[in-house]
Amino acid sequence: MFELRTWKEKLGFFALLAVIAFFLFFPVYWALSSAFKANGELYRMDPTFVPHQPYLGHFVSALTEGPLMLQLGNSLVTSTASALLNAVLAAFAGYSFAKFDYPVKKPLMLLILSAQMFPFGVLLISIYPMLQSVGLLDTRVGLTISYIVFALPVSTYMMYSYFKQVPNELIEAARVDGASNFKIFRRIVMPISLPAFITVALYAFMWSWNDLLYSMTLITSDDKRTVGPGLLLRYINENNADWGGAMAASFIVAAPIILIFAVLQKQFIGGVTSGAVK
């Protein structure tokens, strides 16, 4: 760690932090400020940094008009399903790579991780005809599967890194007592790996919740749209640009992620950092 010895070094360091914080948080503040401005104030030539009179009309309109609540429900279903299934599959795969030996283990793991080298669009080009051929295009199930395909490689490696730290002596002791491999995994390994499991589930949930490309391409029915395409098509399109409504709806959409992370941040940070040290 570096030390700040003189007052000039300290001043420069805190000035740099202030600049970084400004670039990080000012757009968030401006979006929140715009959400509370009436259209007359929002579109005036000389912008105001603080709303003259807080206006809740954009929030009321977002909640009561249009399909935002339906889209939130669709996002909640697909994101939760993909998060749980992704975490379960990643736990099984990561445990297999960490605690079992078989001839194709390393090549198989490299093959899984190599999927992350391809851009979103390349994977989507492959996923689209596959879902179409089995009748899962424009379905929540098909969208959930596409989310799992993208998130599973990273999730598997995260679980693998965590399981590598589980002492082999603990597993061998349970095996001597007559426990099967599945019972060891379920009764011993998973309870002490809960932080990593939560981290993987949160990672998949946030990726699914914030997705735009996959849901825009794989879902065409209005009643199945998720929040990403829903916000874009309703508030910002070739015929309309409702910035106040878009900002208000964006904060409504962000609320579940903020709430979940606030509740589970301890487990999330523990799961992220646990695989970094031996």
The other form holds:
Amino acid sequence: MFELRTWKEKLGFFALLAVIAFFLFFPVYWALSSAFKANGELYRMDPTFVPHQPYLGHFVSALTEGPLMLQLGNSLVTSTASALLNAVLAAFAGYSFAKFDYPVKKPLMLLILSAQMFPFGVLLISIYPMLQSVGLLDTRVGLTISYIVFALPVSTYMMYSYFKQVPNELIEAARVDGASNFKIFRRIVMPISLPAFITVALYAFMWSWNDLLYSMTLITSDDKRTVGPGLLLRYINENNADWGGAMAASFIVAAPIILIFAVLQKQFIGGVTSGAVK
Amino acid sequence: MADVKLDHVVKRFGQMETIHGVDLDIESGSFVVFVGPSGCGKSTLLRMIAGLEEVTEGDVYIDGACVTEAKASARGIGMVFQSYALYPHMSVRENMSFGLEVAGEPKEVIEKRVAEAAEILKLGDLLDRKPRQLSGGQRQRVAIGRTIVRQPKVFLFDEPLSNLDAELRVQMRIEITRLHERLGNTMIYVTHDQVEAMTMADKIVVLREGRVEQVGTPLSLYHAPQNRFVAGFIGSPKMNFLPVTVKAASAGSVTLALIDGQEIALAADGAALRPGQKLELGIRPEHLIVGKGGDVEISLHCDVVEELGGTTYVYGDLSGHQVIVESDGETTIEKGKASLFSFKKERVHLFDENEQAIAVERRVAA
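Compare with the form predicted alone: the form predicted in complex with the partner chain:
What follows is the entire complex, opening with the chain shown before.
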């Protein structure tokens, strides 16, 4: 931990912080401000920074008109399922790589990581016919699987890095105590690896929640659409662009993520930094 | 209680052989210490007995049964690790009862055994604490308690006191010795600290580079080391080694020239020696006498004097070779000057070019 000693250092540090904060938060502020502006104020030539008359109409229409709630439900189901399944699979795979020795371990790890090297658009090209062949196109299950395919390599590697730090002696002590490999994993390793598990689950959840391309391509029925394509198709299309509505709906959609982060922040930060300090 | 036998045990990691055919018999109920420098294979040997490391060749027997292929949990052993290896998310009680739970013991049995172990190790007040709320010594006691509850035939300790400070180490050393007296189980203890080995063991196994150098009681190793390595490893400060040349040798006597030029005659087995042969003479620091009083006198130029109160260590130079002298705290030696020291012939050890001991008569019996 470095210390800011002179006032020059402090001033420089806070100036830098202010610049970074501006780039991070100004778009968010602008979107929030737009969500509370009526169309008349929103489309003025001289933009206002603070809404003159806070307007809730965009929020009301986003919630009451159109399928936003249904799409939120679809997103919640696919994101939660992919997050949990991804974290469980990554935990098993990561543990195997970190704590067991077998002949094909290194090539297998490389193979899994190499899947991450492909742009996700390219992966989609191969996923699409595969899902089609097993009848999972335009299904929530198919979409969930596609999210797992994308998130699993990085998640596996994150879990692997975490498990590497779990002392072997802990596992050996449990082995001497008579525990099976699965019991060691479930009773000893997983409880102490919860921060990493939550981090990986959140990573997959955010990826699925924010996805546009996969959902847009793999889901064609309106009743199965998730929020990403839902917002795009409703508010921004070739005929019109309802910016106020889009901004209000975006904030409604972002709320669950912000809420989850607020609740699990400690674990998430712990998971992210767990490799840095003992 | 159970005896442990190693029958030509070999360990290879890939192409590298780290344990070279070790044979060992450990009597039931004895306290055996594996000692040696880092990388000598003592922990690997212990882990092979525990079943945590595969045996490449040879067999391990516990209580007469071959356990070479058996799982760690099926060998009837309990192990205490250097880093304690306590389950961090479990309380002391849960840590101690985990093994019994896994074995499917009834709840009453688990509670009874945990209470007994807690009583032996004075852990009664700490049962509901998590490991992070305990001191190093308490953690080590929990690790031992976790082993006791399973009532193993053989206790294995892998450098269990290395992480403790000096004072606590002495205290825990005594506690483990008392525990052995109380339980009477076979205990195998790994350490690199020869003081731990000397104070705790019934029998010491000295290892070097995957080979057993000598097995014996602490005093037999101290008084009659079979080679230069054991002579140097056992004893603190370590034995002084001085180069000597054989002047004359016969079946019952050897005349040697010391590096300061003086000749000494020893009653030793010189049948295989020839004049001109280079040997090493070993003398322990505590066997050097300040001033006259011994059979052989040497003059040391003393450059460092460490006065510890009860003991004084003198670091002197004899023709370019450092010699350490241990004497009582009453000794006054002037730094930077030459002083006279002496030693008795019966206290010396003699080693040939292959570092093997040559029998010297009138040595103190082991």
